[in-house]
Structure formats: C-alpha cells, structure tokens
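Below you'll find only one chain, the form predicted on its own, shown as structure tokens.
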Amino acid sequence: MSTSFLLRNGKRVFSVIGGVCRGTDALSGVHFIARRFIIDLSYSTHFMDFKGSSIPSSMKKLVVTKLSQNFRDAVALQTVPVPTPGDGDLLVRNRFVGINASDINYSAGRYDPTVKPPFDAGFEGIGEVVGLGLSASARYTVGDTVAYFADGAFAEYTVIPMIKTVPVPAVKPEFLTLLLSGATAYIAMKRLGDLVKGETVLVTAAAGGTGQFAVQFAKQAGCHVVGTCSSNEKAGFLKTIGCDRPINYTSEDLSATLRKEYPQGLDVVYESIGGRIFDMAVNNLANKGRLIVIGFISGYQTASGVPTVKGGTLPVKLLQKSASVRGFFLPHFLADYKEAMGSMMQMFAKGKLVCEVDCGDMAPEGRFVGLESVFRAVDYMYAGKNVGKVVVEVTPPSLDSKL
C-alpha cells in the first residue's frame, strides 16, 4: 500500500510505503529515504486556494482586548497573518458575517468567565472555502460556499472546524440569518413552545433578527401572533410577515393595549427583552401560559448585563395560572442543529421563509462595509433602528471581482 502527496509548493514529492518513506527533492534531484512508523502528515496536511485566487499574507479582525459591555471599548481592529487550517478545518474567506446583541456579553466576558482577552470576536458567518485540511478535504473543496456558528467570526479569513460548517448553495446574507437567529426560534417555539392551533403568542422585538422567525413560525403553527416593535415602518414589514397584531409601543400603550385586546391573556410569549417587558409578559400571561426568556437585551449594556424585574412575586403569578417560565439557550439544543437548519433551508427555498436582512443601507453613514463597519453595526442595532437581523459586508483586499 502507498500514499504520495504533493507539497504545497510543488517542489518535492514523495511516498509512504508501509513505514518507509521514499522520495526525490525536485529542486538538487537527491534521493531519500526515511523510516516512519505512520505517515507524516506534516508535509501535506493542507490544500490552499488551488484555484489561485490569491490568499493575502495578513488580514483584518477584530480582537477582544479587554472585558468590557461596551464594544468599542473592548474590542479592537488587528492587523494579523492569514491562519492555515488543520487536518479537520477549512479556511474560509468571509463575505458577510451577522451581527448579534450577546457580541457584547460575550466581549464583556459572561459566557465564560476562565477566558480572558485577548480572544476573537464574532460567532458567524458565511463566504468560500480557499483552504482545507487533508480529512476536510474528503467532504469540501476549494470554492464551495459554506457558513459556520463558530468564535472568531469577525474576521476577513476565519479557520473553522469542518464539523461547524453547513454547506450553502449561494454566498447569501439570507442563508447567514439562520444559523443562530432562525435556529433560536425554531427549535425554541418547537421544543419550548408547546404551539396549539388558535392559541395567543406575543413576540417582543418582532422585527429584529430572531423576533422575525419567531412570528413566522408561530403562524405556520396556526397562532394568532402579536408582535412588538418601535416604528411604524417595522409594524408594516411585521404584517407582510404574518403578524396579526403589530403593536408600536412608541405610540401605543403596550400593557393597556394587552389587556383590552386580550384579556384571556397570552399562551406563549418569546422574550427577547427583560426588565419591565418582562415582568408585563409575567402579568398578561393565560392560564398555562409559556414565557420563552430568549435574552434580555435591555440589561446587556448595563454593568451587571441584567435589568431588574420584579422577581419576589414571580412564585405567586405563575402559581395562580399554572404558568411557567422557560430559558432557552442555543448551545444547549445542539442535537436539534441539524434538523432545524435543514427544514428552515428547505422552507427558505420553497419560498415559505422570510429571511430580512439590514446590511445598513438607511444608516446614516451607509452601508455597513469592511470589518470596520462592525462597531457601527453594533450600535446601530442597539439603537433599534434595524428591520431584521443586522449583517456586515466583508471585502478582504483581495477579494476576486469575479467572486
């Protein structure tokens, strides 16, 4: 049995015979022979950018650099080479990567209190494989479009496990809304949700990222949805959506609004965001209610990262309706990835998904372009001012203009 490879630069060429490895050095035609009990896969373990379209020697990305709530603060803008991908990972040049409100509790260190800067910013994104490991090699290629949840999204050039991947047809900001907003509703509403036909579900901040799939799938479930939000410009995009009952709470009274339209109460509410919208879900749930806690951005740039609600009367209220309050953390529904993803790829491909993406195109300053416009996006976000989820435009230097 033999193996051969060919070096990344092509100048020498050898083979592995049992444990005996033979070959002859391209450049001084020397012959040589070296004994190895297993193959070493040290001189071929990476096939880079075989298409040659030009990987540069650095790149941009942006770095934690101290734990901080504030982004700007914590985060900053490196100059750094270009990583080389291991045995299972593929490089992938970025195209677009997604913006999400737990950027900023991850930069101030709350998910995992034992890492400390300096660490990679970013959880997803999507653009081409321009390198891969020799056992990634068996399932992608140079050139395939992939997108990936994985650290270290912000980033012109990311080195992603192979295993977090999942192959798209297309380099599409669409595809890029699934991976963590989409999969959160999905799997949240499906395994938290206990959806009935008929029944009430309040969304708040329906028009954002993930609110926007959460009032999709409660209406492919048969609910009667209401949604929150902060414009009327986002009130009319949530009824293209399927939303029956947009609420502005800029111009509407949302508690007095719940209680005169609905006063049997909500069955299920998806709560992205904490402090008194909170505790005016606890208060305006059904007998049997569900309260889905998905996030609490109000709290998020906060110091402690968590609004105050009236918690001490909590037991009491939920005890009176037989009612509950359900967490729903993304990484501890993994085994559910897989199926999510696919039906939600199907479904965006039959036509039956709304994917809205705010690239920053009615931003003041513009479009967000380039890994620089990250901390614009961010607070822009954090402003409310997007409809749907908020993605950047990366263009690495580089970039082919046929790409």
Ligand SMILES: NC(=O)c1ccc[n+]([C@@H]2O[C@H](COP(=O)([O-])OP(=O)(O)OC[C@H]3O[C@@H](n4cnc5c(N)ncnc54)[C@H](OP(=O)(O)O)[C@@H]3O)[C@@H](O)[C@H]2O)c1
Given for the second form:
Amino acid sequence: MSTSFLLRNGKRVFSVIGGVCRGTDALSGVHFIARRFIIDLSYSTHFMDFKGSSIPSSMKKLVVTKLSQNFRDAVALQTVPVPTPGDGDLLVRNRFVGINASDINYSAGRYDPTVKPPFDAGFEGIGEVVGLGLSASARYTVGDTVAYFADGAFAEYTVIPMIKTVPVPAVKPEFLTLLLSGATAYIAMKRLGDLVKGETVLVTAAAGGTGQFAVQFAKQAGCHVVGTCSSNEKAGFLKTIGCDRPINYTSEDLSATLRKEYPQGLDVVYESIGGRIFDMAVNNLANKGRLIVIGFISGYQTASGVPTVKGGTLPVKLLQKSASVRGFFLPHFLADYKEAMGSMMQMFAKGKLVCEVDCGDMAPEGRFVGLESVFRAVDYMYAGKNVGKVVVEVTPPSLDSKL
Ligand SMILES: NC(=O)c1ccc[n+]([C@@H]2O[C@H](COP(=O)([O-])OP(=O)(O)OC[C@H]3O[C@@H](n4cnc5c(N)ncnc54)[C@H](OP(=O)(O)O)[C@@H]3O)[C@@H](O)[C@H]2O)c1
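Cool, the form predicted on its own is there; where's the form predicted in complex with the ligand?
So here's everything in the complex, that chain up top.
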C-alpha cells in the first residue's frame, strides 16, 4: 500500500511503501530512496510541523548567563525554540545527559577565557535522531540512536555536527559513561600509564565516573589496584569491580595506610583530586613511578579553580625517584578516541566492563529526572555522593524507542 505526501512548498513528492520512502526530486529529477523520513534542509523552515513529527516548537535548555564556579549562580534554565540542524548536523532528542566535574569549570569560563556568556552548558548526551541535514542523511536517519561528546548537551534537543556523534545500539545510559569518563581512563592508562603486570596502581575518586574505569583497566593489565573513596558503600562497590584495596579515607588515614601497606611505593597514580591528595601521592611514588594528573576537583569550587600543592619540592622528589608527573586532557588525544570507544563497547557487550550509572535514585530528593534536576545532580557529585557516573534522565522514552 502506498501513500503520497505533497509538502507545503510543493517541491518534492514522497511516496511511502511499507516504511520505505521513495521519490523523485522535482527540481533535479534525481530518484531517491530512504529507509525513513529525512528532514531535509530545503524544508528546514517547515520541519517542525512535518507530518508524523513529535517535535515541539519550544524546548528547555541550560545556558551559562554569568561566569561563576557556582553552577547555580552561573546557569539559567531557558525556554527557546527547538533549533534547526544544518547540512551536516543531527537534531538529537536527549534522553540522558552526563554530569562531569568540569561542568563547573566550563560555567566559570575556564575552558576558553575568550568566550563570553551566554553559552550553552553540558558536554555529553545520548538520544534519538529526530531531524537531520541532507549530508548527514548519508549516514544517519530519523530514529537512529546516537551518543555524542559536544557542547550544549544540557537541553531537551541539541543540534550536533554528525562527526561528533557515535552510533549506539540502544539509548542506554551505560553507553554515556564511556564517552568522556571511560575514554579518559582508557586512553590515559594506555598512553601515559605504561602499566606493567604486577605493578601497584592508585586511583583517586575511584568509585566515580572516570575512576571506576581506571580501576578496571588497571586490573585488566594485571596490576594491584588501590582506590580511594569516602564511604563504605563506595568501598563495597570498588570490591565488585576488582579493586584490591579500597581505602575509605573518612575512616582510615590514607597517608598512614599507603606508607604501611605499600612501602615500595605506587608505580602509577590516576589522580583526580589535587592539592593535599596530589602531594600525598607524590610522596608515595615508587622509583620510576608515574603520576597522571587527571584533574584537581578539590579546587574547582574556589575562585582560582586550582588547589595549592607543594610545588617547590616537586623537582627534588621526582629526581630522587626518577619519577614523573604527566598531564592528561582528553581533547588532546582524539586520535585514540575511535579505537577506545570501539574497544570499550565490545568489552561492555561481552560483559567484561562494568559501566556504573548513578541517576540519583538514592539522592535526598530522588531520581534526576528532567533538565531542572541537572542542578541537583551537580550538587550531588560535589557532595561526593555518587557511585559511578552521574546521569540525568532528561526526557521520557519516545513511543517507539529502543529503551
Ligand atoms: N583530564 C581529562 O580529560 C578529564 C576528563 C574527565 C574527567 N576528568 C577529571 O576526573 C575527575 C573526576 O571527574 P568525574 O566527572 O568522573 O567525577 P566523579 O569522579 O564522578 O565525581 C567526583 C568525585 O570526586 C571525589 N572528591 C574528592 N574530593 C572532592 C572534593 N573536594 N569535591 C568534590 N568531589 C571530591 C568524590 O568522590 P569521593 O567522595 O569518593 O572521594 C566525588 O564523588 C575530575 O577531577 C575531573 O576534572 C578529567
């Protein structure tokens, strides 16, 4: 059975047969075939009311309106028109978005000091393609599920350049954990860790978004893994993902424990806290130890963003142990990104990688549902409550969604 639609400007006639869309472009005479409807740029002014579309005319998004390390002061919830995808873009209906420690570095303008507010917040999302430009239609179609690592994710709908997206088999929040948190651990350990079987690896913030992956990759490399965390619940979780020695630093003296149980020192440290913990990690490095600076979250909520360390003594300490401190920033390692994602997706599919998601089900005001709850989710992370990656459920599943 076939149905025909004449679009408003009359340029193109579609006929739909059994879910397959065929037609002839009236201007070029070119025959085309597509699996499902493509929202073509030539109709971009019309696509909101395209037959069968469930795209509303307006949506909510979070915008940085003032630079501040206080996320609630910096960011405002706005209602705006749903944006239109350009030629190489996808319009994604965000089902889940990821919360990152650096969301407040971004809102404080620390990523690019030349960028002035207003600008869109949020780094990563996963959802369904609901519109796309003509070039993007060569690779994607409406209904495809994608994840992406790009600015502006804290919105109900986001326009994303196709090249920044990764096709995913379903809209599972677990895939979202891999985009930034997983990729950081995978690439940093591989490129800068130089892990050798039998070595001792310390992971700080080990039960968090990226820490959980650092623990698992170090374990897979045959290392003895020590992980810091702030509760017994987190220590229990760390055990389940292979951490040999979780240290709950709220009930144990971290420095004394490291000195007593690891007198030979730490071969590798995956360090996310900074300040006092960074100093402690340097002091406990083994000969030829490698400390990877992943972040320094303990300073992010301060005006400078940078916690103080005992920098003056660092050259001496490194020289005496032939040790090194190595910085890692994911955008500098994008050449490794595709391989990292492919490998982690395979591990997850085979049940060899735990991707722990924390949607706030145990948070005081309950699960993080709706864009408004991004504020609560950021607070929750900064209170150190999360076990795994903090994720917000932005929109409910669509009717024919794969989740
Ligand atoms: N370099 C890169 O390219 C890159 C990419 C992604 C993430 N990162 C870095 O990785 C680190 C972790 O980020 P994430 O997004 O995965 O967060 P997360 O680990 O999911 O959450 C942050 C955790 O940090 C711990 N923490 C310790 N001291 C803290 C303090 N003073 N304030 C707040 N939290 C504290 C808490 O765990 P406990 O309470 O258990 O200690 C908290 O749960 C951050 O430093 C971030 O900047 C870097």
